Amino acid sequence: MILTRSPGLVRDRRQQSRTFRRCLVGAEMVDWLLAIGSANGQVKSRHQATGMWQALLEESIIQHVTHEHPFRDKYIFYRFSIDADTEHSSRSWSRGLPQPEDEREADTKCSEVLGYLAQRAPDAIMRLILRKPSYERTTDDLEMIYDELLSIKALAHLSNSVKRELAGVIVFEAHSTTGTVLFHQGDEGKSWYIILRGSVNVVIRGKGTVTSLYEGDDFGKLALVNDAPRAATIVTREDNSHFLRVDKDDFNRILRDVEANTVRLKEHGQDVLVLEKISGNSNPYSHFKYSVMSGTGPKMLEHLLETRLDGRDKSLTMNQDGEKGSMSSNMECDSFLDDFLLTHIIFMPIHQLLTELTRHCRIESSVQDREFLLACKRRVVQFVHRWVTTIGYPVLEEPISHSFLQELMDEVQKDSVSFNTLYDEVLLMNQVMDIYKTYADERLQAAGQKWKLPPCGQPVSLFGAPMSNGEDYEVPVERRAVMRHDDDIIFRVYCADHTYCTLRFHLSTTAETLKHVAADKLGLKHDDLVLVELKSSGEKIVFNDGDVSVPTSLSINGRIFISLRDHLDALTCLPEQEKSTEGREMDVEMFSTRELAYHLTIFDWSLFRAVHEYELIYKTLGRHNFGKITSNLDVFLRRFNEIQFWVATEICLTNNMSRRVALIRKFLKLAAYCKEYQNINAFFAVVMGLGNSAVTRLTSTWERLPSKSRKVFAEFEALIEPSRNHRAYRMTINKLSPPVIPFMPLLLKDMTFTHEGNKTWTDGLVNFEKMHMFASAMRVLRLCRARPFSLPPPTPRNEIEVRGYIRSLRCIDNQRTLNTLSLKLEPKRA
């Protein structure tokens, strides 16, 4: 295309008395790529175009004329490798312009190639940055590297400040062939390595290969820490292996700097708070001098109240414009308060926090002056207001909270009259009490709310609400009720012989209680019984006695069984578990795809809105440790699996090949509309359903699909590609504005990654760096829901039918059954 559209780009060029044949200039190459790619939106910036050319350079399609530089958007010469080969072999430059058929083929494939390069560009840019010397890395470069380091397993235990320091010194290293030795046993330890791509063997003399390390693993750090020789030889076991490397001098300097910038506050000879000095590089926008690394709960709360909340009388702190002073602009740049509010339940339960707040606002001392006491009260009020507005009902549903809030309100009003001050605090407490009143009214209205877990695999629904009868479907799904701990749920518990009893209990009832009541109803002895989920695949999951929200945690076609612990192998699935769940048996082709996607998104949004951030903590650390339900999160996660298996089920139950082809095309359009509506959770589910092994093996069906549809599917698969910690997805979602329905399984994976890679307690202190990482993941929910979902609906055709249909989808979640259906459609080829 360059030769036909812009032949002048490729020509002989002269520099420093040397002629370079058939060259291009980097800056002109970027101009050209922007010109052809900006029309359809595939190339959006010079930065992206640079990454696309760098990807081609890494694939040896182009090269620097003297092999000295990566690709740069500058007056630097590059050439296509085929021209370089021609120069070296024959010095013949008679190769003419492409033939017309070559031009047509290039035009046809242009969009596809640009799309491929656009996907490769981010990783190529990252490698480009990592190849730069430290002194050439810009602030944006350092931020990109830091974001990359956040998702690397080997660095999870390091503080964020250390990761920011590493961003300035870590370098990229690649080895193209298998069998390359990175270092030998006995060598001096000079570097620490992290595997980005590929794998290595660990070889010890006399023992051979003792283990292998893979993407995300690290090696070589022990020799640096102990200043000892290498304990093993490291050999690449794959071609084109990529590594991150930190050299010894940089490693030791960072460790020294961290210790030098650490401040430890002690009480009775014991550390109670560990702070780290904030450098201008790590957070140039924060006016706070220290960040909290670890501490006791009470001491961190004290530090927060004293440093992050304003105890001054705002009526006396007017700025030059006559406006009241405010810390809000600075608060937005510092997350300590928000991190504390989102995670304190891990290390300081609500009743303990209320006790500490009471102590801070009721300091009894004849030494302290009145202004100090009022400042303490101001800080507590500001904290409580932020706490209630940020966290909401988990704070308000605690019985002790109401009495605390009422007493604080009364004290603030009394002090306001007595001392002629605290007017702003009275307003804040009025807002808090209004929030509590709204909460109390909603709870009164929802009193006696009951849910049911239908016996044939349908999702949990309100008891008495219609399941799918469109004519009775009056309550909009977007106003779905939140499941509370004291709501009742009706469900079945089965025995090994498939007899069952029906139970009705609070969602917060423990598995132990359910087990004992079910045993009594079924006439079983209580000796060594367990409550277990039996999945349609035959897998058995035993519930802990302390588990709550048991019925909502089931998989799509799972059932609750009670059994002797030693007799679990005797449990067999119910006949209906291997069939599809009960749903409305309607032809999905009768619905408009856009209308289907819209109402799917509306319903999913209602489920997503009901999930509280705390449920992520309960799920990750174990709800039995908190005695708190995760029912809203359970239902939303089930929805993802439901959509995924619905797609695979509908295709595998369609006997006619032409209809299967049409159905796949419809699901591809559905995925595209879900992406357009920013329902990324459903987008992932639909694409993963199409990628189910029972569907992808239908080669004859896929061969009948138009090439354009196959290309769209390939693009969608690239977006959900899990490599580099779902880098493609993360880059996509970072560009979206709310409302967004995120890919919830990945959020939970991030929480689990943080939990398993970092200790909660270090030397008896709360590891607050871990709390910060938890809070960062939890904030995603808030950001995604920052605006209401208010897209205009498509022109209605079958609105009532569609809304009923999407609530209870027909799906088979037994992979063995899906595979059997698939083999009947297209038997294995000989």
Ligand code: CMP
Contents of the next structure:
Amino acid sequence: MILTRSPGLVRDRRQQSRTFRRCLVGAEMVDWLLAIGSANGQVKSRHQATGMWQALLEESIIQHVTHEHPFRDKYIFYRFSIDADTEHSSRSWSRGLPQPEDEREADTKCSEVLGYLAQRAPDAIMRLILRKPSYERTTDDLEMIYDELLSIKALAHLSNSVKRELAGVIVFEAHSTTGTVLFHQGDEGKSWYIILRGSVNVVIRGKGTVTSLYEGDDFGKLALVNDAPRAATIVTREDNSHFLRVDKDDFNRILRDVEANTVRLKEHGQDVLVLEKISGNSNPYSHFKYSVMSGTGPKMLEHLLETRLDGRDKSLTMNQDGEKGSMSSNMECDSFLDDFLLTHIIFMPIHQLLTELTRHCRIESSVQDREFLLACKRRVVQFVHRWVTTIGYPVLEEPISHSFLQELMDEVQKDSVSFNTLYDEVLLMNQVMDIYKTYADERLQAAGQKWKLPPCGQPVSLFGAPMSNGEDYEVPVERRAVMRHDDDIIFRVYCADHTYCTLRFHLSTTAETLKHVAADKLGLKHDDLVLVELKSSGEKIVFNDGDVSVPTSLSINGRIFISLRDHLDALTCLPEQEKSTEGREMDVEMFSTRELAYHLTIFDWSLFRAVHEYELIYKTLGRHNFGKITSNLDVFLRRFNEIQFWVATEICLTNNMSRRVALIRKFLKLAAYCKEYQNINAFFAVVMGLGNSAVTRLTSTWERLPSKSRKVFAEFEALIEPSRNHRAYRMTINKLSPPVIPFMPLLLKDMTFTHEGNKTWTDGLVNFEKMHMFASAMRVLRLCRARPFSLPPPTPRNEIEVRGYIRSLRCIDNQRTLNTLSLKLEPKRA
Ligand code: CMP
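Shown: the form predicted on its own; wanted: the form predicted in complex with this ligand:
Below is the whole assembly, all chains and molecules, this chain first.
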């Protein structure tokens, strides 16, 4: 139509001494379209006509002569793409002039084509505007963009004022062919994208395409908010894909604080990671904007490695003051890594973690990706270093850990030579291997370690190393042996008729094995036997077949019985269970209270130090689920009960009133010294012992106490008061600096509360918020032990006796017996 009716429209034109063949001028094209379309009302304005030409330009029907411009209603040259090859030829029409039948066909199709273009025009106009730089956008343009943004799913959570701001900066980006890479995994994050048309694949090295994203979806935010490298490569999966793009500076200025609260990452149609925005002020020191709410173990690990560990070469990231780059300095304030290390055993056993770490540093890749692969290795080494230094022996005692560490060490060393880098990582791995060696030497020295649970049930004692009766006089506190899974323990198993057999087994032996061997030894032949703890109160606790560390889990005067399940009710306590344990019958009055408190604290500290954070998890979630012993925690928790019942027992066994008064005063002083030594566990135990009903009911005794002592007791009771979730205690302990021996039963209660109140898995993902809560409780142990116990000892008076005494405190743990004794001391008043 143009050629026959407006032949002047397409012609050769000159500009700046250059000839452009067969071209049209934008403004004239608009005139022409208006002329032919206004008659039947299909083209109403220049604006619309401009959009229609732009639609043709986007479809590559026309093009700007040098491909620089979108369509403009200006003195700018365009040509039909079909004529593009005539640019350098002087031949006339390449296709010849249209024939009359072509003209007729064009007439009949004209209205249809104009209708189609009129439909496409608004979108094309929008894209035209979005391609303009910010400073060229008019008020009308901004209004149009804003209207457009209102209908985009990925922006739905943003306020209108934010959308207005975005209208000024958001830009349009189009990619015409499938397979175009928008950015690569590991690249620095520069923009955030929204898909307007088409779709993309999310590709992760070593995994391939993990998911596809479609119109309305967004991507590329993680790297911007976390200041981390791109977590995936993004590739177009359709021709002509259109995107809206917000560049980093604008994103930070407008969106960083208002972006979506929740981000969900999917792989193969399933959610694999759910992140939630950290509210603005909750952690002013951390730049990590998203915290992990839930995820699969491997994806959380991947996210952790990519966002919380620095893959860069340290020598290049030091700033001028020699400080590390921002990522590392922020690392300390963010607990994700630490939470993961403390809790992964719940959702990702060590062997699986090692497989994932191996995968992460051996991703198949081409040679050009060397930097990416080195970054992966750096992160894995840093992770392993933190893991081994914070978790210690549970990592090292796994046989597969050793081969993994050795291989990683060899690989890093080899790479450091081949690529002239990774020097820091070699140093870190050397430290890891040194730690491993120290661990292996200690294990060798402690091989065959044995413990004994004496018949009368008191403290588990060690043969050959620190003893329970004071022989460990010269052994420094820190070196007290930790109970390990392959240590032997000697103990008794009783029958209903009180006959017994003595067994010697590893601490990690299951209740089921113990049951079979005991049944064999005792000549019991029955299928329905159970192993059970019979407490001095008569309470029975049946062991799970999978339970380990059975002997150390007993209560103070508890005994292990084997019985038919149906005959449990017939079990009766041994006579000795009713009495006090085999503690020393020494007069506690003869010891200096300070010396007593000091050695009590030294002893408690040695028990406390032996407890591993993981034991809190095993205990809370059930040791049978892990097959791991909780012996060190058991012994320490039992210590709390021992002190508590010792205090009540000593008072109830003191017949003389004035000696009883003196004893209560001594225990109050003992509590005060324990508090001064920051042995909060013993402080609680002593005060709770004094608060035992068998003691508090001795009103005549209390009345004889000076009022000052009664006031002190009231103050102490206020400190241990459980109201408002032990607020008084929590406030006190927060003010202390290490070393501190915390009130262990409360830590365990916190763990249990967390466990019972929160699911471990939600929709197939690990509930990481729960892991964070667990880790916060577990971290208390580390904080309390951050400094060694090094208080100067008091002037020794009866040091050896005191040390022996505090190791075997006599105690009655049967409340009924204590009440009976108390009633004898002060009968009920009429
Ligand atoms: P970013 O790390 O900035 O760049 C890659 C983007 O891919 C990432 O942000 C996410 O927005 C997006 N993405 C979508 N699904 C996944 C996934 N399963 N793993 C990683 N990135 C994903």
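Residue numbers count along the first chain shown, from 1. In this text, all values refer to a predicted model and were calculated from it rather than measured experimentally. The term rigid core refers to the maximal set of C-alpha atoms that superpose within 1.5 Å between the two forms.
Indicate whether residue 15 shows a C-alpha shift of 2 Å or more between these two forms, with the rigid core used for the fit.
-> Yes, the C-alpha position differs by at least 2 Å between these two forms.
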